[in-house]
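Given as C-alpha cells, the chain that follows is alone and in the form predicted on its own.
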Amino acid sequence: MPLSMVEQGDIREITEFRGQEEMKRHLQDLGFIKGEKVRVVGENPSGMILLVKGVKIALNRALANRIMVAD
C-alpha cells in the first residue's frame, strides 16, 4: 500500500519505492530506506508529516504515494 494511504498515528515498514532512480535516491537521502519504520505524525490536504529515524519530515502526497509500505 502507498504511504499516502496510512492514517495518522500508524507505524509501517517501508517495502519499496516506485519512480525514477533520482527520486528514489532523494528519498533514501532523507532517511526513507527499505525496511525502515515510518510513522505518520500529521496530515493535511497537501501532504504528510512523517517520523523517520527520529526526524520529522514533511512530504507532499505525490512523493508519499511513491513509497510502498507493508499492510
Contents of the next structure:
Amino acid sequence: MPLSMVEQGDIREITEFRGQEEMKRHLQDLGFIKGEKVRVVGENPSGMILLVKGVKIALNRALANRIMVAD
Amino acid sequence: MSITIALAGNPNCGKTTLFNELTGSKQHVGNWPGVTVDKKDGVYKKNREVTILDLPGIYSLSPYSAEEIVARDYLVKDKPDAVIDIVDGTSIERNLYLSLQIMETGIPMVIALNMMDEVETKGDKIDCQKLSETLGVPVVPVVARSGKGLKDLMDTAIETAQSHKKPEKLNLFDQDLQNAIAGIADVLGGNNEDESQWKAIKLIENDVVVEKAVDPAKLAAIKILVEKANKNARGDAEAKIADTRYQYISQLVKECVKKAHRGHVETKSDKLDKILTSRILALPIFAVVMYIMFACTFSENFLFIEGLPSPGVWLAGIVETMWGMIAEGVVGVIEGLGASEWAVGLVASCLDGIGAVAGFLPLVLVLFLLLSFLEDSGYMARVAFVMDRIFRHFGLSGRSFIPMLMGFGCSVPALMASRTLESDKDRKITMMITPFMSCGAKLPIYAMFAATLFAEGNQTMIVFSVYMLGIIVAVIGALILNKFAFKSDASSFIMELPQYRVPTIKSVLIHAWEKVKGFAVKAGTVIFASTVLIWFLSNFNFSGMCDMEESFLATIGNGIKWIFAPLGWADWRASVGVVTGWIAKENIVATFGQLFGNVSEEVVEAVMAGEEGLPAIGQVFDQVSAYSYMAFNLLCMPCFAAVGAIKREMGSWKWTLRAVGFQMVTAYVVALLINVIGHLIF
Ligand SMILES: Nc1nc2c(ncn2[C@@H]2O[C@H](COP(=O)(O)OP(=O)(O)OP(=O)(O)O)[C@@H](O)[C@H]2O)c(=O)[nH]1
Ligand SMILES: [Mg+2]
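Having looked at the form predicted on its own, could you now put up the form predicted in complex with the partner chain?
All chains and molecules follow, beginning with the one already shown.
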C-alpha cells in the first residue's frame, strides 16, 4: 500500500518506489531504500513527516503516494 | 607549499560554520538544508598556505539540484589536495553514505565528526578510534560552532594532504558487482585507476553526466557490461549498490555508536514539531510569527499599545535626531570655514540624501535581525513544508517559500537561494516573483510616504498593506505565469527537517554587523555617488548653476514624466526617483530628500526629529497617487544588483529580459489600477 495511507506513529517497511529515476535516486540518497523501516512521526494537510535513518524528513502527499510499503 | 582543502558533506551538517571558524569569514549560516549555493574560498587563519573551500551540501555524488552539481563537479573535476568530509554526528548513519562515496573517488580525506555537543547532550557515545580504523580514514570529533577540536582537525587534514594519503579501498561490493566494476574500468582505460573505478561505479548507477563524458566508441561495450550487472542484481544494480553501502554503514554504526536509548525517544524538537507543524495550528502560528516580525519592525502602536513605538521605529527616531545634529554641525563648520555657497549646497544636499536613508536603517536592521533569527532556528524548513499545499495551488513548491521569505531582507541572496529548487519551472517563476517581496531597501520609501501623507494611526497599516500587496501580486503573478507561460507538472516536495536550535548571539550579531557594514559601504559608494550626481544634475544646466526647476534633471524628468501620468504622479522629481531607485532602492528616499528638501528651517527640524515627513511631497502626491507610487516602486524592475543576480541564475539574457519585462508590466498595471480605482473611491 502507499506510504500516504500509513497512520501516525506506525513503522513500515519500504517495498517499492513508483516514479521517475531521478527522484528514486534522490530518495535512495536520503535513506529510502527497499527494506528500510520508516516511522511516520507527523502528518498535516501538506503531507507527512517521517523518521528515516534517524533523520526527520518531510514529504508531500503526491510523493508519499508513490512510495509503497509493506501492509 | 600551498594546498587546497575542500569542505564537503550533507546539507546543514555545519560546513559553513566550520569554514567561518577556520578562515574568519562571515558567510551565511542558517539552520535549513541548502543555505550555501556556491563554492567559496578562504585562507586558513593559522596557516596562510592553506586554502579552504566551502561547498554546497550534497546527499551523494549523484547531484539532484543545481547547487549540488557545483559541489560534485568541484570534487571530481578540480580535485582538491584533501577533503574534510563533515559528518553530522547526530545523524551519522545517513551522513556516512556520502562519506563512502567520497572515499571511492580516491581523494585524500579526513572525516570531521561534527555536532559532538549535541551527540553528548543526547547521551550517545561514538568510538572515533574504531570508526577510523574500520574505515581507514582519520576521524576527528569537533564542535564547529564553538571551535572545539579544529586545531586537531586541521593538523590531520594538512598532513593527509601533504602525504597524499588515499583512503583505503573497502571492497564492499559482492563478486558480481566487483567484476562489473573491474570490467567497465578496463574498457574505460586511462592511467588513473581510482578515477576509472569511480567512473565505472557511476556508470552502473546510470549517472548521465559521467556517461556523456565517455568516449562514444566505448559506450556500447560498457552498456553490455552494465546490462549484465543489472541482470545479476535482479534487475537493479544501482539499488544493490546503495543497499550494500547502507548495510555496511548499518553494521559499522552498530559497532561504533552506543546509543543512550534504544528505539525512538521524543526529543524537544519532536514536541515543538507537534505544535508548529500540526494540522490545525501550523498556519495560524505562522501568521502570528509574520505579524510579530513586521510589528517589531515598523509598528507605531507596538503590541497594540497606543503610541508605543516598536524597537525599529524607536531606534529610527534616535538615528534621525542624531543625523540631524551631525548634519547641522557639519554644515555649520564648513560655513564657518568660509566655503563657497555651492560647496555648502553640495554638502548639505548629500547629507540630506544620505541622512534620509540612514534614518531608516534601524527599521531595516531590526527586520534583518528577526529574519536571521528565523533562519537560525530551524523554523524555515517547517514553514516551507507547511506552505507546500498552499503554494501548489499557485503552481509552486513549498521550497519557493524560502527564497520568497529571504526576499523581505534582500533580493540578491533570495534569488540565489532559488537554486535549490529542483524544477526548472518552479525556479524561473520563483525568480520572477521574488522581487515582489518587499526588500529592506524599499521599506524606507513606504515609511517616508506614510509619515508624510497618512494620518498618525494609519501609518502602520499603510506600510503593512504594501507588503501584503507584494505578496498578493506575487501569488497572482505565479498563477498567471503558471497558466500561460509554463506548462505545469505536479512536482513533489521532499526536505530534511533539521533539529530546532537556539540561534547563537554571535551569529545574530554577525548578521547585524554585516548589515550595518553593507549599508555603510553602500552609502559611501553607490548612494553617495548618486547624491552627488543628483545634486549636480539638479543644480546645473548648460548655462551653469541654476534654479532646480530649470536644471538638467528637471529637463530629463519632465521628458519622461508623461509615461507615469496615468499612474497619478506626472512629476519630474518622482520620475527621477524611479530611475535612481534602480541603482539602489534606498536612492528613492535620498533623491526625495534632496529634491523635495528645500524647505524652511523649522520644517527641516521637525522632519529630522521624525515628527513629520517631507511636507513638499504633499504638493505633488495625494494619498492615492502616493500609494500608486509605492506600489510601482515595489513591483517594477529591482535594483541592478538584483537584475544581475537574475541574469546569473537564469543563465540567459532572454529570460532576464522576460523577467524584467514581466515586472515592469505588472508594476504599471497595478499602479494604474490603484490610481484609477482609488480616485473613483476617494
Ligand atoms: N550544536 C551545534 N550546532 C552546529 C554545529 N555546527 C553547526 N551547527 C549549526 O548547524 C546549522 C547549519 O550550519 P551551516 O554551517 O549553515 O551548515 P552547512 O553545512 O553549511 O549547510 P548548507 O550550506 O545548507 O549545506 C546552523 O544552525 C549551525 O549553527 C555544532 O558543532 N554544534
Ligand atoms: Mg553552508
